[in-house]
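Heads up, the chain below is alone and in the form predicted alone; it's given as structure tokens.
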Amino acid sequence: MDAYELLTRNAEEVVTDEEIRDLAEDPAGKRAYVGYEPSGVLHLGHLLTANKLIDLQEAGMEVVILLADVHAYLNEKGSFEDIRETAEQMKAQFLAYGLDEELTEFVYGSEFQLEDDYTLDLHHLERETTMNRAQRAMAEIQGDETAKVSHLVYPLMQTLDIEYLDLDLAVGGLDQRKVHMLAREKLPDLDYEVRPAIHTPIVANLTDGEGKMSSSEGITISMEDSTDELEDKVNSAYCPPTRDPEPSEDGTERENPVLELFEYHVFPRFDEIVVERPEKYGGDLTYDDYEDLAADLESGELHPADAKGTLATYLDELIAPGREKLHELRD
């Protein structure tokens, strides 16, 4: 793949395509970032954006991971001491997952977000941004919680992080889109340049293909799961023999989460996928392209049970190093 293909692979959206193409012309040494609240064990939501970071590193870019301790404190995730301990565990898991340590910089938000210049810029944004605008930017991250003042400050800090980390590219899940649009709107007010953004998809709920996979409700897969637990979760996942399932009885749109996990997690990390089957059922199937696997599922050549068993095997291989690292840290 060329640099542009690596940057945009499995991206739900790029803002803007022209800016991403310019970046892909000379990506070496350019800096991209993702910010994560230190929240414990990495799950597939974290790892989807981590896959994109690995793509960027393969293209020659440097990666900055913001371990957002101040953001986590504002979001009531514990004391600074507890948050820092969790952040160190997350750092070890990211490296175990496959990020290149020489091309990855980990930064705590408190290293720069409490400095005078940052604070003054934050106050400037507070003056220039309406409450409604700030809350719209935070809405998808905030969820159903009652809005607090900290929820309004949170996206303004994310806007400034893009400048203060000296970045060329912002990366996040599609739920970060409104924050990145706020940054593109507000950074010029401070005479700072806007940066392009890449937004990764959000995988559907494993149970029924509706909504999004969440670590707080429904089934999710994390580095804490044993091989048996992971297999149980994948084998119980919703997987109709199609990439375009019918809506639920109440009209809610659905996706096939098993296919999504193949597309966004497995194929970007493995050159070849082998579905092992007895000869009496047709023998092994080998894929080097997601589209071929999805087409075989729809045609009936690939049974959903075989797809799920194969998915569990490859996901387990991906998270096993992080699982081992967690055991080391806890012993």
Contents of the next structure:
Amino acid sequence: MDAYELLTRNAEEVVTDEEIRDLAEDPAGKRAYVGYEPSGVLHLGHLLTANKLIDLQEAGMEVVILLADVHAYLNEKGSFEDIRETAEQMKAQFLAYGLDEELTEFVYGSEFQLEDDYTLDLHHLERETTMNRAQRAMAEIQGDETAKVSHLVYPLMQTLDIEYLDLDLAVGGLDQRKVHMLAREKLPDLDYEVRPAIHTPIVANLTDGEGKMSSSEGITISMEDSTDELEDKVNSAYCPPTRDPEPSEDGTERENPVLELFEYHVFPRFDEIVVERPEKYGGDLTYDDYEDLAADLESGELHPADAKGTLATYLDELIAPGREKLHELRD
Ligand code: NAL
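If the one shown is the form predicted alone, what is the structure of the form predicted together with ligand NAL?
What follows is the entire complex, opening with the chain shown before.
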């Protein structure tokens, strides 16, 4: 796979394509970042962006993972001490998941976000940005409240971090796009450069294919799940035999989350997917391409129950090393 393809595969959006093409010309040694509010346990949302980081490393890029402790504090995720502790666990799980240790740097936000220069730049950015704009940038991340001043400061700090970490590329889920757009618009006001961004898709809710999968509401799969729990969650997932399910009765768009998990989580990490079936049901099916699996589900060649069983097996293999790490850390 060439570098441009590695950078862009499974991306929902790249900003801008031209800038990403330039970067793909010579990716070796270039630095990409992603930031996470520390939480004790990685879930599929984290792993989706991590898959993109693995793609970037395969293209030769270095990856900076910002453990956004100050951001988590601003977003009321706990005491500062608790947040720091969960960040250490997070680090171990990322490495267990398959990020290249040589090409990954972990940085705590508090290492540089409390310095004088940073603070003064932040105040400059506060002067350049309307409350309405900051609020809109934060809405997708924080939910529907965004009622505290801390929620307005949050996206401005995220904007500034792109400069302070000396990066060539910003990576994040589609829910980060408004922050990245704010950064592209405002960094030049402070005489800083604009950087390209890659946004990964957001997977739909597992149980009904509506909205987005979320760790706070509904079901997500995490490094904490046992093999049995994972199997139960996948088996109860919504999986009509189509890529484009009808909207629900109240008109809400629906996706097929089982297919999405195959596309964004399984196929990027395995060369070949085997669906094991007894001979009397047609024997094993083997896929090296997501499109073929999706087509077989649609035609009826692949039964949803077999698709789910296979999905659970491969997801289990992906989370097993991180699960083990978590148990080690807790014992
Ligand atoms: C991502 C987050 C927080 C701070 C960041 C700073 C720089 C780059 C990326 C960052 C977390 C992210 C989330 N906003 O919603 O998880």
